[in-house]
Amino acid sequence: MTNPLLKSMKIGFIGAGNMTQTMIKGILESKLLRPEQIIVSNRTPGKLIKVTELFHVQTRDHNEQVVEECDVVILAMKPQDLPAAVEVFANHFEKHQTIVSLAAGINLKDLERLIPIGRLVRVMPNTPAVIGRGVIGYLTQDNDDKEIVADLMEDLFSNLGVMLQVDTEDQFDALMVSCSSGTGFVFEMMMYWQDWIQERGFSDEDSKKMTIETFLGASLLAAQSAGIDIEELQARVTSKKGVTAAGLNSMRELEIERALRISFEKASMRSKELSLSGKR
């Protein structure tokens, strides 16, 4: 059920980049709130004219005016730009006050030491949330506010995807790189895909064509097959000694797992790197 105080809140975004765009996006299209309701600040005034021209929220000058106008303030800066900017408002949140931080790197402790009033949350949206098939994890602090948090950002944020509440940070770090930085992964490979495609001499549209459903397809079937392990699901598709057989056990041979394990501990060992260099 939707909490009805969403009808008089106000949600304010520092910072008008992409996933700004997405989350208003997601915001209205849901109905929960009315434009009038979104405050929107930026660096430059730029991305203040598309926003206002896209959805007709309104805009502030100044980060402190989000601050002391909103209920939720979503801060959505560039992480090694966030303890800076942060430093300019970190007196001006209440205690009621709701903050969400999407910055990689910086967990709720440096949150905490950054802003101690109010109530903390960190969220990582991935970029498919732009059409409404992405994961959202978050994290909250664990205190009486938990469940209030948590269900205040099922409310403002279920339109984008799947919303999935992690319980440590290391977790959010794993979610973060499997589903956020995994979806840059997954782009990767549907590169080589096409291009092996199009060196048999399909055009750049057949071949683009041909990855995007294969890869499309087996996610669907996989979604849509309940109670049947992905693991089980190749084993239909492969015979003994037959040409997928072969394809997999050549890319086993050349430690394809491996390879994409160690890309998932560089991109964490990077989110500590982030989260050390907002500390100094």
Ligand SMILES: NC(=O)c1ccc[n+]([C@@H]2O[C@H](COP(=O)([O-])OP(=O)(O)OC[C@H]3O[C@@H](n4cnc5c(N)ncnc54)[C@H](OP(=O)(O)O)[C@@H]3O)[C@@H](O)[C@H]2O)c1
Second form
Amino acid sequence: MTNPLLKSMKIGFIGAGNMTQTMIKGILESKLLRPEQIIVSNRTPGKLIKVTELFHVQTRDHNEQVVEECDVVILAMKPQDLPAAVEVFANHFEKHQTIVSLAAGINLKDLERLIPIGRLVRVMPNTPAVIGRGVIGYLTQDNDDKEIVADLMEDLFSNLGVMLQVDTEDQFDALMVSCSSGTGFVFEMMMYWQDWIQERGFSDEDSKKMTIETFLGASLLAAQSAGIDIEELQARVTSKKGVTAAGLNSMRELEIERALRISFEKASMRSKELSLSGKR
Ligand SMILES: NC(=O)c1ccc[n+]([C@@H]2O[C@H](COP(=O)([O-])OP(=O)(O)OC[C@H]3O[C@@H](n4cnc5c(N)ncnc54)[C@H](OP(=O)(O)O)[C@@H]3O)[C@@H](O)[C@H]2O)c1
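With the form predicted alone in hand, show me what the form predicted together with this ligand looks like.
Entire complex below, previous chain first.
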């Protein structure tokens, strides 16, 4: 059941960029909150005009005002901008406030150092959240408020896609690589698909359509085949010594799985490197 307290809550966004706009759209479409319950600030005024026009939310000139007025404050600036931005208002938070960080590479321990008071949570949406088909991972602090924060995250963001609570920073990292960077990896494969089709005389439009529908069709079929493993679905389109089998054998000989695993590991290593260097 949705938290009845949401009706009176104020949700703040510091940073009015792409992810903020995606999240506001999702929250408003879910009808959980009214536009006047959402307050946004930004470094420069341009995007504030846009969010007011698009969503009729409130805006403030200073980040501190958002911190003072809101129950939930979403830190939605780029990771490299976060520490300096937060320094100004870090001591203004109170114990009951929930502070959501969207920043990759800044773990909960780093956040606790930056913001000593308040309930902290890391949230990682991926770009399909913009059409309500995202994967939204979150990691809360391990304390007595864990469930309250988890319920709040589910209420606020489930309109953006599938919510997944993770237990460790390593899992958070894995979710970021596989689902957020993973969206980029899937696009890379889609580009190879489209190129191959196009080289066989199909138009730009048709080759794109064929690619998208193949990925979409396979994904939806897997999503709608409850109790059937992906391996079994693959077996159903593969007859022994047939056309699909020939292609799959080649993929296995070429060790596509190994190539993908290495790419995932490299992305994960890069995330840890950026986090350690503080550069992000
Ligand atoms: N986009 C995604 O798909 C995605 C997915 C997962 C996570 N995230 C995370 O979400 C966060 C936001 O990403 P984004 O793509 O929305 O970035 P973005 O479009 O670049 O937006 C960032 C916004 O933060 C503002 N900002 C910077 N410093 C500020 C400060 N001190 N005070 C107030 N506002 C400040 C910027 O203002 P200006 O207009 O002045 O530049 C800009 O509007 C990042 O941490 C990112 O890693 C994004």
